[in-house]
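Only one chain is given next, in structure tokens, and it is the form predicted alone.
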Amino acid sequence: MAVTVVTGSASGIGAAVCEQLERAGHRVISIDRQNADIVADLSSATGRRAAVEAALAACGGTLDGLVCCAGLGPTAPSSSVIVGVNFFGMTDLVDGLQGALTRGIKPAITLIGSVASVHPGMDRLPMVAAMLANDEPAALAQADAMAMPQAAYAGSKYAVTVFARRKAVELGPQGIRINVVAPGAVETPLLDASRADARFGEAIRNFVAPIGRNSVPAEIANVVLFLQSEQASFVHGTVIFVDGGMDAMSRTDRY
């Protein structure tokens, strides 16, 4: 039986991923702030270390899969907490569980990114450079100094995508695959909070994918399940947009 760790497991995409993995025969070790096998706050380095230690104990040091779904949107309490969860809450889990994954059977990692990662200018933000340099204090400070939660969200998703593509070069020879799923608008509590926000709600409600609707968590989980399976055995270091055509609409001539 494959053993897979899933973060952000209590709701939304993470809950759908857990359901589908369990249905496919995986033993899931869930991580979230509540209602999970491992209760942890991934916004802090201390919380992430505790999550890694608990996950290693739960899997006995051997892991077959990791799916990082935990994430915060622009309505989070601060820009720094967005960066803490969305970037370091994924990268620290990947690094901390890498050794256990090397001992797994055909191990695979999927990180939940976002179509927002391709927003112009994300690659030039000092905050993003600090994330990719693994300088958490600088990244958090710069995020709060910008005071632009939308940029913190998009920038963190861009940075985690770059991290995954860089990490693919290191992990491939170890037999570990890593990929990113980039959703568009998904009917989750995170989207509900953004739609209700006085600052961002109208723009979010008006940004409709060419397919004419938002997705539901199960549609994202379908792709995650594929990437974690043997059917995706040669898919490595890639980004799969599951966005109803949002990226195609925004960047028709770039791919």
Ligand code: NAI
Contents of the next structure:
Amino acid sequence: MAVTVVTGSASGIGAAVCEQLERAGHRVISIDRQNADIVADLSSATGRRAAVEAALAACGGTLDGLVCCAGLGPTAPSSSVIVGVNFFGMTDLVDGLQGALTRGIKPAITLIGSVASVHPGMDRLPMVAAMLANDEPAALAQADAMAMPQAAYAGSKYAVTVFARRKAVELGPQGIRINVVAPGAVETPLLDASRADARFGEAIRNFVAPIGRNSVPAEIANVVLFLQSEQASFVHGTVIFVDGGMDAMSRTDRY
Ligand code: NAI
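What I would like now is the form predicted together with the named molecule, since the data block earlier showed the form predicted alone; can you produce it?
Now the complete complex, all chains and molecules, led by this one.
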């Protein structure tokens, strides 16, 4: 039985991923702030270390899959906590569980990014450079200094995508696949909170995908399940947009 760690398992996309993986026969080790096998706060280095240690103990040091869903939207209490969870909450889990994955059977990692990652200018943000240099104190300080939660969100998703592409080069020879799923608008509590926000709710409500609707978590989980399966055995280091055409709409001729 494949053993897969899933973060952000208590809600939205993570909960749908757990349900589908379990239905496909995986043993899921869930991580979240609440209602999970491992209760941990992924916004802090201490919480992430505790999560990794508990996951290693739960899987006995051998892991077949890792799916990082835990994330905060732009309505989170601060820009730094968005960066802490969305970037370091994924990268520290990948790094911490990499050894266990090398011992797994056809191991695979999926990180949940976002269509927001293609927002122009993200590659030039100092906070993104600090994230990619793995300098957490500088990244958090830059994020709070910028005080633009939407930039912290898009920047963290851009950085985590670049991290995955870099990791693909390192992990391929070890037999570990890694990919990113970039959703558009998905009906979850995160989207509810963003839509209701006085600062950017209207823009979010008006940004409708060409397909004419938002998705539901199961539509994102379907793709995660594929990426974690043998059917995706040659899919590595890529970004799959599951966004109803939002990326195609927002940068039609820029690819
Ligand atoms: P959600 O709010 O339903 O679920 C997020 C989960 O992450 C929750 O269970 C929450 O407890 C957990 N989490 C947050 N902070 C945490 C922390 N410090 N420690 C441990 N767990 C923590 O949101 P949703 O929409 O399911 O989000 C899942 C992922 O999908 C996120 O990475 C989000 O950025 C991404 N995404 C969501 C989109 C949407 O429209 N809903 C669009 C694009 C990407």
